[in-house]
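Here we start with a single chain on its own, the form predicted on its own, put down as structure tokens.
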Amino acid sequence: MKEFFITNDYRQIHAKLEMPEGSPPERAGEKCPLAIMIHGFTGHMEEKHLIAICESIRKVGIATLRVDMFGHGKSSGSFKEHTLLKWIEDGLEIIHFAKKLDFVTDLYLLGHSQGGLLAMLLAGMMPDDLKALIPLAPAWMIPDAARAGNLAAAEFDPDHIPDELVIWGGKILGGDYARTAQLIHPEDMIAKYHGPVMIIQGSGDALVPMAYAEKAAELYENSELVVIPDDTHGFDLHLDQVTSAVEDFLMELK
């Protein structure tokens, strides 16, 4: 495992690169695909469901790159200052970094919750660089919530957004998060990505409505929706079903 920072202008993106089992990165001439994993809102790269999914990916011969996004984990910035636009900028830099790694043959992109939304946006922006997309409980309702003035338990006038929003657990989110989220229309980026997509969603997810997962599956031209019965937003009950679905999907693409 290699731990390092990717620099995007003045920002530092914390990253961990791990090669497939039995394949140390220093092995001369070794090449394999790479899967990028992006966490969600208030999350970080060390969450157990992300680690488990990445472990399963490495079992099928694919390296993994986990990252902490702006304002989260060990990366630059504060949670209050983070916005989807900053995440998009850093996400593009992460893909550019991954493309330059000399061992990489193909790139896969995974993201959970807000990271799933980001993955959907990045795939539409860089469709020729990604072999497949796996949104995990993708929170692509966030822009709609910002436009409606009801975001992460914070209620506000969407036409007069305050500078601070009090969200779950009393955390403070900057008003710029909602202001910039209103500009984003995920459907536009969905239409630009034509590669294979697998969406995974727990039917008991209390944070992301199932209707959004179903709608995304309809809009992508080459997609499947895997519903994990009764499971939560973080796949706390049937994580083994998630890892199995990811393994099967990636094995079919290799």
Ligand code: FER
Contents of the next structure:
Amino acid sequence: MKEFFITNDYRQIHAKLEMPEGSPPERAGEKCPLAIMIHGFTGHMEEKHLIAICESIRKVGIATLRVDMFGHGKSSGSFKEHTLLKWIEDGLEIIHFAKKLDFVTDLYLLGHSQGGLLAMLLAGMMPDDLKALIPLAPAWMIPDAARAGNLAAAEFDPDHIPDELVIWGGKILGGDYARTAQLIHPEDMIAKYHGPVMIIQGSGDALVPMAYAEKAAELYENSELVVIPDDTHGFDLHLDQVTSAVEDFLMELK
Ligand code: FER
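Would you generate the structure of this protein in the form predicted in complex with this ligand, following the form predicted on its own above?
Once more the chain from above appears, this time first in line as the rest of the complex follows.
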């Protein structure tokens, strides 16, 4: 495992790169695909479901790159100051970094929740660099919610956004998060990605409505939707079903 920071302007993005299982030093120099994993809002790279999914990806001969996004984990910035725009800029930099790694054949992109939304946006922006996309419970209602004035349990006037929003657990989120989220129209980026997409969604997810997973599956040209029965936002009930769906999907691509 290699742990390091990717620099984007003045921002440090914490990253962990892990090679596939069973790649001993004598096989150093062999090439393989790389899967990038992005966590969600208030999350970080060490969350249990993300670790389990990355482990199963490495079992099928694919390296993984886990990252902490701006204002989260060990990366630069405070939670309050994070926005989807900063995540987009850093996400592009992460993909540029990954493309330059000398062992990489193909790149796959996975993201959970807000990270799933980011993954969808990045795939539309860099369709030629990403061989496949796996949004996990993608929170792509966030821009609509920002336009409606309701984010993470904070209610506000979407035409007069306050500088601070008090969200779940009394946490403070900057108003710029909402202001800039209103700029985003995920459908535009969905239409620009033509590669294979597998959307995974728990039907008991209380944070991300199932209807958005269904809508994404309908809009993507080349997609499948895997519904995990009754499962929660973090796949607490049937993580094994998530990992095996990811393994099967990626094995077919290789
Ligand atoms: C919201 C619902 C879900 C929201 C964010 C999320 C900012 C994201 C959850 C996650 O990334 O896990 O209203 O507002």
